[in-house]
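There is one chain below, alone, in structure tokens, taken in the form predicted alone.
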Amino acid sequence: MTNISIANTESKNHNWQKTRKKLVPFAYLSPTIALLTVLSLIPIAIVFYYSLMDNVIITRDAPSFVGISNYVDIITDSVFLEALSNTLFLTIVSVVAHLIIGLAFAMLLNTEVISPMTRALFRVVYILPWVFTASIIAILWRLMLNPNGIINYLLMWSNLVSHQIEWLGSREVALYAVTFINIWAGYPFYMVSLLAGLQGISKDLYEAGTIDGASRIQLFRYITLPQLKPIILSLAMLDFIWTTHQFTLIWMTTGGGPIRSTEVLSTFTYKLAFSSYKFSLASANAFIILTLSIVVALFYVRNQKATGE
């Protein structure tokens, strides 16, 4: 009896051990998780509520529950629709561009065709939009852009435009030209990026392609891009859910107009809370755009995995 008592406390002490191992990380992670509950999910389960529900927040009657109500009015929506396609519009544009003009300076950063000291004096200066934050860009464009700013007197002088143009103000041309600011200003983030990948690719690979016969082209399809693939994917997922949630920059350009040319899902959420007080309805959008967002995100997990196995 005595033996087995003792095997029993053993088996006791050891099962004890094995779970301790498992709960120190959770330990260290303790705080952090409590930092993330406190401001990730109780806010999110919060803005649930409140999309299922009418009468919330402002408002002197009782909240009264309406299930998926406030979903059907919004998918609904003409203007959710349209806020929707233009957010489309400018995600998709901006990540093809973002690596495009990332990937082409990164290259030419990489090359040893030009000196270094031109190579290090264009890093300083294809940078220079990543530092600035993102109102101080819409300041900046929006002066460039105004209909006496420089922009329509450079098109002007140099006879390629005969009269000023409502870049920011016109329904025809506003969407891409806060599409375009936006791809200034967020091209230096893929271009130090893949330009890291560039530097991490072997040399040897590229000489044993010359001499296997292989022109420049066949080089980057090859042996570049299947080594610069992981980097580029996470890149354009990421940038995928940032720029959809973008917003300082197109309220501090249009503000959504005009006439709603620039809304995007983030403003139109913000104009639904803060400006027709409907926070319901808000609730519910602003929940449609994180469930967009995890969609991606769980993209982005996926790949990160098979990338590290």
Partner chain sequence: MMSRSVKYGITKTLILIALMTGALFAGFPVLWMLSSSFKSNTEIFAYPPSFISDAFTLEAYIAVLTNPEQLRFFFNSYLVSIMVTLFTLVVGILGGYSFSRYDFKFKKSINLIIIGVQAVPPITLMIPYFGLIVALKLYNTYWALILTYMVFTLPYAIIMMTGYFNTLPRDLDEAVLIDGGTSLVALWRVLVPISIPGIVSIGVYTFMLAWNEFLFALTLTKTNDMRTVPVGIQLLMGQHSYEWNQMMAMSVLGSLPVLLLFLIFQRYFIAGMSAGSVKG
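For comparison with the form predicted alone, kindly provide the form predicted in complex with the partner chain.
Excluded here are partners and other molecules; the one chain stands alone.
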């Protein structure tokens, strides 16, 4: 009798120890799980709920379920389509330009013709745009692109243009100007990663190529680019996600104007919610952006898995 009870308590103790051991990793993760649940998963659920309802947040009437009608309204809205096309223009041109400038600078910094000290100095200068926050970058370029600013002065002095241009104030060029600023702000991230990638390519490959009589262009085309391909893909996808989320830079340079010519998905959502108080429509829009980002992110994860192992 006693024996059995002792055995029982022992096995109970044993079980308890086992459960405790199982709980340890969760204890370590508990602050993370709590934070991400309350401030990420629940908000996403709420935004999805809002997007299917009418009369949410600021309203006297009870919310009512309307199904996908908010989504239909958004997708057929001409401003949404304009914002979507502006976002795609900004994103695709930025990604391509970032890649070209980042790769060019990385290769310049990787040439052995120049002494390491000089290269280190230039590297710091080239990274500079990275240390400035988007709101500071926005103000700086507003100063420089002001009709009376230094950019117009330099362009007119060198006879490239004949009159002052309203870079951020005219419908024709505002989107190009904002895209240019975003390109200036974002290439260092590519440069740094690609430089690390270039330094990781084995010199034997180039030597073998040279012995086979390959020209410089051929070395670049058949050795450098294929070796950098996984890094380039990762960078492009991350940049794609980040640029489609860009808010601060647009908000503080043009605010989406003039007349929607630089409206992007995030400024459009912000205005729908906090200027027009159309929270249901804004939520539907926000959920569309989320879905687009998750799709790109899934490609990213797949690419990481394919190259990482």
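The structure displayed is predicted, hence computed values, not measured ones. Take the two forms, find the largest set of C-alpha atoms that superpose within 1.5 Å, and that set is the rigid core. Numbering follows the first chain given and starts at 1.
Q: Would you tell me if S30 moves between the two forms by 2 Å or more at its C-alpha, with the rigid core held superposed?
A: After core superposition, the C-alpha of S30 moves 2 Å or more between the two forms.
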